[in-house]
Structures are given as C-alpha cells and as structure tokens.
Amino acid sequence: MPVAPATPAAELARLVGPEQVIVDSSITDSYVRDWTGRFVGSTPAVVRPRATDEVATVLAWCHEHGVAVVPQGGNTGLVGGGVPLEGEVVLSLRGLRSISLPEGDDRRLLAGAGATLADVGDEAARRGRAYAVDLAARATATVGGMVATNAGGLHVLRWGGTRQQLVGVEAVLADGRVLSTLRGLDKDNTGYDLPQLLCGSEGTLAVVTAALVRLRPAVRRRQVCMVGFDSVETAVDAALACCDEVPSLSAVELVLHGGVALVMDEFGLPAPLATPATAYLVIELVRTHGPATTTLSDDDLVAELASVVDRSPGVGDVAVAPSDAAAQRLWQYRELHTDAINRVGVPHKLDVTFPAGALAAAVEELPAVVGAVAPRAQVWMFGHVGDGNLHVNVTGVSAGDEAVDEAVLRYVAERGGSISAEHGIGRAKARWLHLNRSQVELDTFAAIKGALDPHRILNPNVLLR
C-alpha cells in the first residue's frame, strides 16, 4: 500500500485549485454528519470537483498515495455510507449538475452526478416526459447517490427502482481512468453490464460522475386517495389486492395511527380522515395516455380502486383528493414521517423488506422485538407496502447502541427478508451482511472490489468493511 503524504489537502488544492478544497471545519461539518445525525466523522478535506477530469485527477492522486475517499452526493443517506467515519477525504459530487438530452432522443436524459432528483424531474417535464423514480428527499437526493444506492422510492411497484431506469454511466475508476458506457442502446449484449454492476455498489467500485437514464411518458391524469383500515392485516391485504387488480396503480404506501398522529402534532396538520384508523393506505393512480386534466376527480380511476376497496374487510373512512393541492396534502401524511421522527430523536433507521405474507405480522411483532432489548425505545413504522419495504425507525436508543439493530435485522433475516431495502448497507449494517449473503457471495464481492480498487481507497469502510 502506498504511503499517504502528510498534507493531502495541500496536494489536492494544488491539483484542482484551492477554491475547490475545503478544510474549514465550520463548512466541512455538514459533510461529515449524516442526515439522521447518528453517524458523525471527520475529514482532512472536502474536495468539490467541477468536472469529470477533476474527479479523475483527485482519484489518481489518492490511488497513488493510498488516501481513502468517501464519494458524497446530497448526503441524504441513512446508513452512514456517505460520511467519512474513519477520517477519509470527502469527494463531493454536487458540482457536477449538468443535464442534457441525447440528440434526437427524448426518451433518455444524461444527468451529472450532482443533479438532484428534482432537477431531473423538472427537465423531463419540460420535455413532456417524466422520470420514474421519486422519493421525499427529491430536492436534495442526487443522481450519483441514487445510482450508488439503487434508490427505489414511491413508484417501484410500477416502474422499478434506479437500476431499471439506468441505461449507461460515466464513472471514474479508483486509479483515475474514466469508464464511459453512454451509447444508450436498449439491447447491447457485448459482455458484462457495467452500469448494473456499479448501481448499488455504494461508491466502493468507482465514482459515478454521470448517468444516462430512461424517461417515461408523462402522467396525464392522477388520482390520490387515503383509506383507513381497522388493522394492519386488512390494510396489507387490500394493498396486495390493489397491486394485482388495479392497472392504474402507481403507489401504495402504508402508514400507521401513531405515525400519522406524530406528523399531525409536529406539523400542525388536521386529521386526514373523519374517523381515526389503525392503519392507512395512501394510494396513487395514474394514466399516461388520453387527454390531460386539471382536476383529479376521474371517475374511471376511482372505479378501478373502488372495485377492490369495496370488497376489502376492515375499511373505514376514505378521502379522495379533488385537486392537485388536495393530493399534495394527503401525501404529506406519508412524506413527513421521516422529518417528524427526526424531531423526536436521533433514529436508528432500519429499512428492510419482507415477503408479502410476512409483512403484516412483522408490523405487529417488531415493537415487542425492539422492546425486549430496549424497553424505553419507541418504534415508528411506515413504508412501500406494495413491494414489501418497511421502514423501521427506532428512537430513544443511543446512536452507538446496536442491540436494536441486531434484534431487528436478525428477525428480518429469519423471516426470509432483506436487511436493506433502500439506502444500501453502508456502515450501519455491514456487520450483518452475512445474514443475507452467503460466504461465496461475499468472496465474490471481495474479488470484484480487489480487481477494481486494489488499494481499497473507495469508501473502504462500508459494505465490505
């Protein structure tokens, strides 16, 4: 392993310019702390390149001198995967924000790693198209970070996650060489699919500097509803029936009474339904064809949903949004959960996946699982019920106490689930990766890492620690 010089900040400033290298702790503080506040590290320098060639220069130097680097986008991750917990240099990609469309092709969009999800959505809309992936952190989550973690979000059940939208990437390897797969072909069977390899690799194999993504037809009509249920089981059953039987379904999200009450208290919102429910589904229906409308009172969309809901047991009150503004108000009861929970305390974020048949039982049983190791903890759950993704948030436990993580993740694995549905493995879940991956798989991961990053400078303390 090469020996690192004493002053990487000074050397990097010489290479890319002093204005691109930050050492002032009053500024770097926001780069070394993750969104939850649970993971806090330190860095000798934050480097903010403006172009791919500067990324290449930085990585080539770090590779030569054995200096570890943490690539960082919008810093919206929740598992400690994008902050320098072992004193690494932070490579911030926020400056790479260019967006363009390939000539003669309005079904693709080339976005720099620092472009936000909102930037991509706005540009797609200007072209009469839409980007399939959406999530609550759209204003700050960046393209590079979303590729690195294979971000999913609200519409996975209809459109898939980031991996399904990815056509090509531009990325810089650990030694500074630039890899480009931006041909944009729908079918290209010429060997290994490198964009898919890098998607979800959490910045451990290469640093993504741009992504070529698919655009889908714009939504022409949309309907948002909120439905109350008398139990989690009846809500989950109805959600799964919607997935099977409602062609226009775009999203179906599960929230619980306690979480909705917390959102109401923290943000001063009124009750979403006249009668409180044990569990709620926020449901979005869309059409991508036919005439556009300015209202959301589309009887045929509502009829599709009503055909399922009307025969579902345990249904309580229903709210149907009559306008786009009303739809946004209903979505708040789901999208403000994360902010509301962070106001209670620093949470342990455990985004997991369950098989469809185990999801309802998990919601009922997990508070007791947590209570067995942390009696004073509070458990807040919500998630993308259509794809089995449950966000388990635990407050009232110190940041470094991993007993809750251990209990929850073992419970998930024992029931055939995944310990990471979103945000990746990061630092938070690295010690439990073996619960989902065999030794042969882990050895294969390590071999790929060793081939692409032999000096282990790229995010070396996440995923495969």
Given for the second form:
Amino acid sequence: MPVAPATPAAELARLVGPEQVIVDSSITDSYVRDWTGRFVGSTPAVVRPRATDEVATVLAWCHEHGVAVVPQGGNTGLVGGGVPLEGEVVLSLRGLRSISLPEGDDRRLLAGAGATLADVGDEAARRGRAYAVDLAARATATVGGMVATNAGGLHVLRWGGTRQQLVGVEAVLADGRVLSTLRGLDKDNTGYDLPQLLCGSEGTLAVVTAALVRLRPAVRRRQVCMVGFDSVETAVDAALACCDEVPSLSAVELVLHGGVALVMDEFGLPAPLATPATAYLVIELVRTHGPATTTLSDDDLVAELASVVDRSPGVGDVAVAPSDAAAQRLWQYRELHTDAINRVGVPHKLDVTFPAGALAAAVEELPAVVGAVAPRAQVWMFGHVGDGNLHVNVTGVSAGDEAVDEAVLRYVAERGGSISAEHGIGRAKARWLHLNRSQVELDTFAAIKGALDPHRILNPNVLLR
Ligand code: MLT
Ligand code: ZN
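Form predicted in complex with D-malate (MLT) structure, per the form predicted on its own context:
Entire complex below, previous chain first.
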C-alpha cells in the first residue's frame, strides 16, 4: 500500500495545470460541505479536470501514491457521499459538460459527467425528445452524480430510475485506465454489465466521466392535479390505485399537512385547496402521443384520473391545473419541501422504501419512533408514494447525533424496507448497510471493490466503510 505524500496539491498542479487545482479555502469551502450543512470536511485540494484524459492522469497519480479521492458533481447529494470527510482530494467533474448525440441515433444522448440534468433535458427537448429522470435539483445535479447514485426522482413509476436509462458509460478506473462501453445497443449479452455495476456504486469503483442514456418520447399533453385526503391511509390507497389503473400516470407524490403548511409559511404561498387536508397527492398525467396541447381542465386525462379518485374513500378538495403555469404552482407544494425543511434546521435525511402495505402505518408511527429517542425533534415526511419511497426528514437534533438515524433505519429494516431508496448509502448510512445486506453480499461488495480499487483511493469512506 503506497503512502500518501503530505502535499498532493503541488504535484497535481504540475500534472494538470495550476489553474485546475484549487487550494484557497474561500473557494474550496463550497466543495467540502454538503448541501444540507450536515456533512462538513476538509481537503488539501480541489482538482477540476477539463477532460477524461486529465481525470485519468489524476487517478493514475493518486493510485500510485495512495491518495484518496472523492469524486464530486453538483454536490447535491444528501448522504455525505460527495464531500471529503476524511481529508480526501476532491475531484470535481463539473468541467466535463459536453453533450452530443451519437450519429444517426436520436434516441440516445452522450452526456459528460458534469452536464446538469437541466442541460440534458434542454438538449433532449431540442431533439424533440425527453430524458426520463427528473428531480427538483435539476439545475445543479449532474449526470456523473446521478449515475453514481442511481438517482430516482419523480417519474420512476413510469420510466424507471437512472439504471433503466443507462446504456453505456465512459469511466476512469482507479489506476487511470479508461473504460468505455458506448456501443449503446439494446441487446448485448457479452458478459458482465459494467455500466449497471458502476451505476449506484457511489464513486467507489471508478469515476464516471460520461454516460450514454436513452431518450424517451417527449410529453405532448400534461395534466397536474392536487387531491386532499382525510388520512394518510386513504391517500396511499388512492395512490396505489392510480398506479394500477391510470395508464397515463407519470408521478404521484405524497405530502402531508405539516409539510404543506411549512412550504406556505416559508415561501408565502396561498393554501393549495380551499379546505386543508391531512394528506395530499400531487398527481401528474402525461401523454406522449397525439396532438400537443397545454394543460386543460376538461382534458380526457382528467377523466382517466377521476375514474379512480371518484371512488376512493376520504377524498376532500381537488385542484386541477388549468395551465402549465398553474401546474408549476401545484408542483411547488411538493418540490419546495426540501428547501423549506433546510430553513428549519440542518436535517437528518432518511430516504427509505417500504413494502406497499407498510407505508401508511409507517407515516403514522415514525413520529413516535423518533420522539422516543429525540423528544424535541420535528419529523417531516413526503415522498414518491408510487414507489413506496418515503423521505423522512428530522430537524432539531444535532448533526452528529445518530440516535434518530439508528431508530428510523432499524424500524424500516424490521418492516422489510430499504434504508436507502434513492439517495444512496454515502457516509450517513454506512453503519447500517448490514441491516439490508447479508454478510455474503457485503463480502461480494468487498471483493469487487478490492479488484477494481486495490489501493482504496476511490471514495474510500462511503458505502463499504
Ligand atoms: C426529493 O424527492 O425531493 C429529493 O429526493 C430530495 C429530498 O429528499 O429532499
Ligand atoms: Zn426523492
């Protein structure tokens, strides 16, 4: 195992140019703390390569000298997986922003790791198509980070998450060799599926420098509604009925009375419905065929939804967006949750999945589970209810106090759920990975890690810590 030199910055500057290596702490500050403010580290240098060969040069040197690296994209991660908590070098991929289309194929797009989700969406739209994964951090989340974490978001129930879009990657291995699997074929049974292995590996196996992704047909008609319910249970049941029976469904998101009230307070928004409800669903319906229109309240999409909502028990008021602007306004009550909660305090973000039958009970029981270990904590819940994915956010406990994390993650695992639905394991949940993964699985993870990164330089303090 090589011993890391005391000052890697000078050598890295010599390799890729001094302007690509930042040591000034007033600039590195934004690279060493995560978006929530819960995870704050330090670094001897932030390296900003401009191309794949510079990433390769940096990693080859780090491999040779045993220098640990944290790859970072838009730094929108929520589990401390993209910040240097043990003094690692930060390898920022934001400079790799190019986007191109493979020749003769308008159903694929090749995006550099630093391209944002918004960049990808804009380019897809210019080609008359769309990218299936969407999330609130679209302006800053990058392709590399989304591949590294297998990002999910709002439309997984319709089009799947990042894994389902990914058809190829270019990545740099720990020793600096470039791995390229960019044929982009739908059927290709020629051995191990390396893009899928790297997707969700959180920067521990290789540094993704570009991704070849599928584009789906563009949305031609869209309708957004918000429906109030008298209980979480009736809302969850209606959401599951929509998943089964509404073919045009592209999102069904759960928000609760407390979270909506917080968003209204923090952002000065009016109430979304005339009568407040205990739980709400924000529902989006789309068609990718037929004539394009703006959203209309008498659209046949509404009729499709009404056939389910009208016979769901517990339904209160319903708002149907009459225009795209109104649809955006309804989405705000869901999408502004993350920012509103951060304004209350530094959150513990516990992104989990439950089996469908356990979700409503979990929403009812989790405040008491948290209250038992942190009586003054506040619990904020919302999520992608169609996937069983609940975002449990806890404020009012110190960043380092893990009693709440322990209590919630054990509760989830005992009910057959996953301790990470879409944010990854990162640093925040590494202690509890064994709740979901057997020793044989963990040994297999360790064997793969050992084979691809024998000197443990790639994000060594996350996931398999
Ligand atoms: C979301 O669904 O809004 C994201 O996962 C971010 C969050 O959980 O705060
Ligand atoms: Zn989410």
